[in-house]
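Presented below, as structure tokens, is a lone chain in the form predicted alone.
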Amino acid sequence: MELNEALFQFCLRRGDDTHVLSHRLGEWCGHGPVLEEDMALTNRALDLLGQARNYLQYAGQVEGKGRSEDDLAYLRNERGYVNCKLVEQPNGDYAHTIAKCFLFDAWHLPFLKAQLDSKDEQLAAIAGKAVKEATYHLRHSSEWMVRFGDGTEESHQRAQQALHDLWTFTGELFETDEVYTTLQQAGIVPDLGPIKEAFDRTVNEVLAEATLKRPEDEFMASGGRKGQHTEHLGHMLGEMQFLQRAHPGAQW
């Protein structure tokens, strides 16, 4: 695979991860359990949206076909999205949303820290800004996992069920393919081994404090990086892309 094509695909993946999760968290706006959390999730969604813009804008530049960040965000169909399946899962209750964020954050922060050393200056710069935001995100979701797990009987049960439902999507975060190995050999993306170790360490420490049980590593869902998604993404895109589809080229 040519390096340029691999870089384009990687930027799409990272842009889609952050964009889809941003939209999911934005769905909580006005529906948070308390005002402070309503604002916290909205701010997190905006952080992720900013990261998505950076990745998709760079993807458009790398592709060289004149597509803007908006074109890539709103004018691709479901099979054209290459986000991991974890981020597209419905919000569910608040424990489910927090568990999804926690699992993503436990991977995202060490990945960004490693990306700081990328030989691609643009990717390193994106990580330089995003790592500060991801540090807060992980702290926020970790504290809530402990609060839920070590709280009431019901909050513990809901958090444990959320982990059980979402764990199958974590394996995809550490998959490699031709896109990834091409970039890794060029020093553009990091080795996933140390990132998996950091993920395991964070998950084990937080779940132990939360008195929650780590699910077994059994079947792991995959395919998101190839455009193979759960039924949830199509429904979400129908809402997310409506304005651009209904009024092509609309500008504020």
Second form
Amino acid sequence: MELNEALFQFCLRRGDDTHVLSHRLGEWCGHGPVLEEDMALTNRALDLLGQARNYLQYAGQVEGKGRSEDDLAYLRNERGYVNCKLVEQPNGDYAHTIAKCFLFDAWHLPFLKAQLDSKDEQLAAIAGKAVKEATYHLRHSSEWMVRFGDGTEESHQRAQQALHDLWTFTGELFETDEVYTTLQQAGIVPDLGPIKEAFDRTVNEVLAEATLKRPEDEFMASGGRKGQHTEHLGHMLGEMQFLQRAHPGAQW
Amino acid sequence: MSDVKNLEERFQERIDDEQKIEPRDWMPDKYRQNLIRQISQHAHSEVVGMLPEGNWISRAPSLRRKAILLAKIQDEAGHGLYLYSAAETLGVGRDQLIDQLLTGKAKYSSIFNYPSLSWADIGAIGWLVDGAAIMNQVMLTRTSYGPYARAMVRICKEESFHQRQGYEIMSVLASGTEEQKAMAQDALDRWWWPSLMMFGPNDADSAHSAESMKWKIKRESNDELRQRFVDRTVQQAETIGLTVPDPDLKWNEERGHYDFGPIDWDEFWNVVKGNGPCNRDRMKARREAHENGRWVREAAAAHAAKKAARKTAA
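Structure of the form predicted together with its partner chain, given the form predicted alone:
What follows is the entire complex, opening with the chain shown before.
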């Protein structure tokens, strides 16, 4: 695989991961369990959206066909989206939202830290800004996992259920394929081994403090990176892309 | 009795002398109640106001617009927080105030009982609704109660950004495709009159005005603020080629102001009484958020208590 094509695909994956999770968090706006959390989720949605814009702008540049961040976000179909399935899962209750964020953050932060050393300057620069945000995100989601696990019986059960429901989507975070190995050989993306170790460490420590059980690694879902998603993504895109699709070529 | 009278006289002297009243200062009970009502109503408005705009986050037409809208709504949540804190300095808890909102005892700005039906409504809300709110809020930076005045200084800075981004959305739409222009005009047509109603009843009919003016909680009347808003906004509409939906609107050379047509106060009171297009939806959304969040708040409290107990035991 050509390096440039692999780099384009990788930027789309990161752009879609961050954009789709940001979109889900934006759905909470005005409906959070307490005003401070409404703000925290919006803040996180904004950080992720900023990262998504960086990746998608860069993707357009790497591709060299003049596609803008909006062309890539609003005019690709469901089969063209390459985010992991974890981030597209519906919000569910607050425990589901927090557990989804926690599992994402536990992978995202060590990934970004390693991306700081990327031989691709642009990716290293994006990571430089995103690391600070992801550090705060992981702290926020870890604290809530502990509150839920070590809170009331109800919150404990809800958090345990959320982990159980979402665990199957964590395998995809550590998949490699031709895109990934091409970039890894060029020193552009990191070895996933140490990132998986860091993920395991964070998950084990936080869940132990929260008195929650780590689900068994059974069947792991896959397909997101090939554009094969759960049914939820299509509905999200239908809503997200509505204005751009209804008014082709209009400026906003 | 004469002691109280003395206190009231001294209080009024301080107000007349432009001194700020602070939380520990003596104040007449009615001043306190009036402020609690006004500040909490303002806080509730910020929080309920997140709903019509939140309605378009998932459909924002570009990533840049989506980022701006998220930031704006986040500001509003922040304004809600400062205002609840300002109200707390008067001896009433946030829980109690939220309870008053959810039981319908406390009001919020009626403007948020109108629906946001197109992307242009996001422009109109920023331009007209935030624009009208700013008129009131700039005045409130000089209100007599210190914590409220200080909260307002910070809020005004952010609101003027909100107003500008709303106007920018409208101006882009107004110079866009025919469909976009129609969308912008339709939004102006629907939001214009409700925005004028935001300033409240005419001065002669305003229940709380006289006392609020005497205590300098308010410093300008509803009608003065409304006139200033009209004068400024009509020109802005002309600049981007939109038409204000008022056949009676005319520049009055002698007054140096625009004359404008009569406001439909029946509609206003109807919406205040709960019969606006979205009153039920807004309250339902707030109640559901509160109910669905109950176990979350309980978990946080239970965990904090366990942690404290462990610390004591150790």
